[in-house]
Structures are given as structure tokens and as C-alpha cells.
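Read the single chain below, which is given as C-alpha cells and is the form predicted alone.
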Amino acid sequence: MTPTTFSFEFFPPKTPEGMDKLRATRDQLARLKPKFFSVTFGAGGSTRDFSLETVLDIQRAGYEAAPHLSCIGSTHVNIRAILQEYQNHGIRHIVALRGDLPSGMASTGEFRYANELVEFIRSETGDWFNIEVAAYPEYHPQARSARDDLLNFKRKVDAGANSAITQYFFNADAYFNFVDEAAALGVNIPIVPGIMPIGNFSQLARFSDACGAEIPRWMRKQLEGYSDDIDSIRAFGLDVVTDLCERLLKGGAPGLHFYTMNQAAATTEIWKRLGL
């Protein structure tokens, strides 16, 4: 039987004293033990070098780094020299994903898809990098059906991704029902769901509107009535989270990769409460 993993997204930090402050957040977060943190990558490269900087940081901690790896915008030149950058430092896992094209960017560059940078990759590189995809349990916002969602998902597994990370989701049914229907299709790589810590309504509304995560409705009625109230909104969201963990593993999901925000008090207190 497979072990169950954990890891933890971390995004760069831009200033000396986010540094800092991520140090100390992945520090705390290094107790509980993840098989990696995952680093993101702005649209376009746009955090390129706070990106490198970063990954590189939890490496000389003695973690393992896995760095998020968008093509949109991109070319296959600057692709291959940011794969050789961190085949040089010895990174051996990556988060390969399409990316959002930067505001103001016309072109969306020499790569269109995902499938197309996992292809790159494994041209490139061989076997040196664990390529790990998004999944969209709730379907990605841009596609046309579910069933061309699932498709495209296929095409990145078929591409070389040896695993998925999913979008974050609150609704544990949509988890199963995706892993179900790509398994149909014939992927067997471990999908591990996304799990989003609830700490502030109103930043938690905007990021599922753009990026179609669905908040149900008697959620967000329950959130909405707290109004400013920081405490009982953290108290809500821990008990809502805490299930949702429990289900997804105790119905046989292989890990789950927490969006921390850069903070490590929501998840460290969900990690107790599993008794992980």
C-alpha cells in the first residue's frame, strides 16, 4: 500500500522580512513532516527569481522543494533555461501548469496547454523530474464541458505526469466522483486533493470566484452571517476543513497538499485535529 502523503504551497515571498516570515511558517510546518512544499510561480514568470530564491532556500533547510513551472506567456528558450537552473541545483520535482496569461500580454507564447509543457519537460529532462498537474474536481472555469475538462486532464497524465495536485474544493463528493471518472479513462497516478484552510470570507469568495472553486451555499450563508467576526469565521472553518480531511481520507485519498497561505496555524491545527 502506498504511504499516505502531506505537503504544504508556500507563495514568494517579495521583500527581505517575507522571507522572514516564510522562514518561521516553514520551520513550524517542517514538524509535521511533508514530503514537500510547493513553491508557486507567478503569471508569466512574473516571480521568477522570488521563485528560485525561495525554492532555494528550503533546500539549503534540508526540505525537498518542488517549484511550480507555468508556460503561458512562455517560450520553449526560457522554459528549457529555467529546467537547467534547477536541474543544476539538484531539484527533482516540479508543478508543471499552464498558468494564467499576465495582464496586458497578448500572446500566450510557444505553449498553450499544460500536456504541452509535461511534454517539453520530459523531452528535455527525461526522467529527472516528478512532474506533478492540476486536477479540477469542479472542472477548470475555461472548459467547455466536463468532459473535455477530464480529457485535457487525461492528456497531462499521458504527457508524463507521474501525479496531481487538485484545485481546492469543499465539496468531498465532486473529489470522488473526478477520481472515478479518470480512472474510467484509464489514469492511475495518485490525485491528491487541495485543501484550503478557511481564515477570511471575503479573500476566500474572491480566489473561488477566480478560480471557480464553489463555496456551497449553506457555507457561505454561514460565513456571510458572521460577518467581521474574525474568531467565529476561524472556528467555523476549522470544523468544516477538519471533516472535509477526514472524509477524503478515510475514503482512501493518497495524501492532501495544503494552500497555507504562508501561515501555518490554520493547517498545523487541522493536522491535530486528524490526529496526523
Contents of the next structure:
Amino acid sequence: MTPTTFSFEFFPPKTPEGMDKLRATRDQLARLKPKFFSVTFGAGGSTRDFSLETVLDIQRAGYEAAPHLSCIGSTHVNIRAILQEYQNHGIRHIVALRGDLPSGMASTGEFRYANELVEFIRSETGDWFNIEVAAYPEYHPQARSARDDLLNFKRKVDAGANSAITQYFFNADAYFNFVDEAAALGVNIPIVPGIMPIGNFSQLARFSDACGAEIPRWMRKQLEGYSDDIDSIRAFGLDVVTDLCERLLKGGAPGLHFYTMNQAAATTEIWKRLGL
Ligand code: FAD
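Coords for the form predicted together with flavin-adenine dinucleotide, given the form predicted alone:
Expanding to the full complex; the earlier chain stays at the top.
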């Protein structure tokens, strides 16, 4: 059986103060002994330098760092240079994504989909990188159909992905259904649920609308009812997300990947409640 892996995601800070704050968060979360910390990457290379700096900072502190790499709007030459840079620094773990074209950027560049990026990484660097890809238990918002999205997920696996991290969701059945459907297509790589702690309802609603993650009606109603009462929102969020994690782990999920939003408190509390 594959061992369970736990990981934490950060976005790259853009100021020295932000970096100091992230270091403190990282050191706090490091006590939970995650397998790795991942760092997001703005499509079109918009956060390239900040992402690299954050990744190297994590690595220098002695932890495993997995940079995200999004390919939309990019060229083979650009991506090759980034891969070389990571290889030169001894980075062996990468999260390969398509990304979304930033507004104002007209050209999609030389990669259309993430499976092309996975293929490119494998052809350029062989087995150097452990490659993670994204999975969508509630399906990607641009997918033509659920079946199409699943087949497109399989393309990334066939191109050489080692494991997957999902978009966040609040409905465990969607995850288990997705894993079963993927297995029926012969996909057996670990599919690790992405977990979004709840700290702020309007931000969560905005993210969820953009990425197609469903906030179930009962949750939305309850969260809306708390209005500006942040303490109640957080308390409710901790209960709901801890229950979700428990169900996922009991049901055989191969780990958990936390979208920390560069904050340690909620993730740490969920961790404690899970008895990890
Ligand atoms: P793809 O797998 O390429 O899929 C995109 C859409 O195209 C889907 O609808 C799919 O069904 C369809 N499709 C895929 N392949 C084909 C094909 N060959 N032919 C036709 N249709 C196809 N974004 C960032 O910009 N930076 C990040 O750091 C980042 N990190 C993320 C981490 C995780 C764990 C997740 C789940 C998402 C992350 N995202 C990030 C968001 C992600 O980039 C977006 O969701 C994006 O819209 C899709 O990326 P993808 O890699 O899943 O794309």
C-alpha cells in the first residue's frame, strides 16, 4: 500500500515582509512533518522569480519543495530554462499545470494543455522529476463533459504523471466517485485530496465560483448566516473540514494536500483534531 502523504501549499510572497511571515508559517507547519511544501506559479510566468525564491528558501531550510509550473502562455524555451534551473538546484518534485491565461495576455503560447507539459518534462528530463498533476472531482469548469474531463486527466497520467492533487471540494462522494471512475480507466496513481480550510466566506465564495468547486447549499446558507462573525465562520469551517478529512482518510485517500493560504492556524488545528 502507498504510504499516506501530507503536503502544504503556499503562494509566493512578493515582499521581504511577506517572505518573513511565510518563513514563520512554514516553520510552524514543518513541525507537523509534511512530505513536502509546494509553491504556486502564476500562469504566463508572472510569479516566476518569486516562486523560485520561495522554493529555494524552503529547500535551504532543509525541507522538500515542489514548485508548481504552469505552461499556458509559455514557450518550450522558457519552460526548458525553468526546468534546468530547478535541476541545477537539485529540485526533483514538480506540480505540472496548464494554468489560466492572465487577462490581457493574448497568446496561449506553445502549450495548450497540461498533458503536453508533462510530456515535455519527461522528454527533456527523463525520470528526474516526480510529477504531480491536477485532478477535479467536481470536474474542471471548462470540460465539455465529465467523461471528457476524466479522459483528459488520464492523458496526463499516460504522459508520465506519478500522482495527482485534487482541486478542493466539500463533498467526499465526489472524490470517491472520481477515484473509482479513474480506476475503471486503469488509472492507479495516488490521487490526493486538496483541502481548503475555511477562514473567510466571501473569499471562499469567490474562489469557488472561479474554479468550479461547489459549496453545498447547507454550508453556504450557514456561512452566509454568520455574516461578519469571523469566529463562528472559523469554528464552523474547522468542524466541516475536519469531518471531511476524516471521511476521506477512512475511505482510503492516500494523503491530504492543504491549501494553506500561507496561514498555519487552521491547518494546524485540523491536523490536531485528526490526531495526525
Ligand atoms: P488541464 O489538465 O490541461 O485541463 C484544462 C481543461 O482542458 C480541462 O477542462 C480539461 O478537460 C481540458 N483538456 C485537458 N487536456 C485536453 C486535451 N488534450 N484536449 C482537449 N481538452 C483538454 N494555476 C496556476 O496558474 N498556478 C498554480 O500554481 C496552480 N496550482 C494548482 C494546483 C492544484 C493542485 C490545482 C488543482 C490547480 C492549480 N492551478 C494553478 C489551477 C489550474 O491551473 C487551473 O485549474 C487550470 O484551469 C487547469 O489546469 P490543469 O493543469 O488542470 O489543465
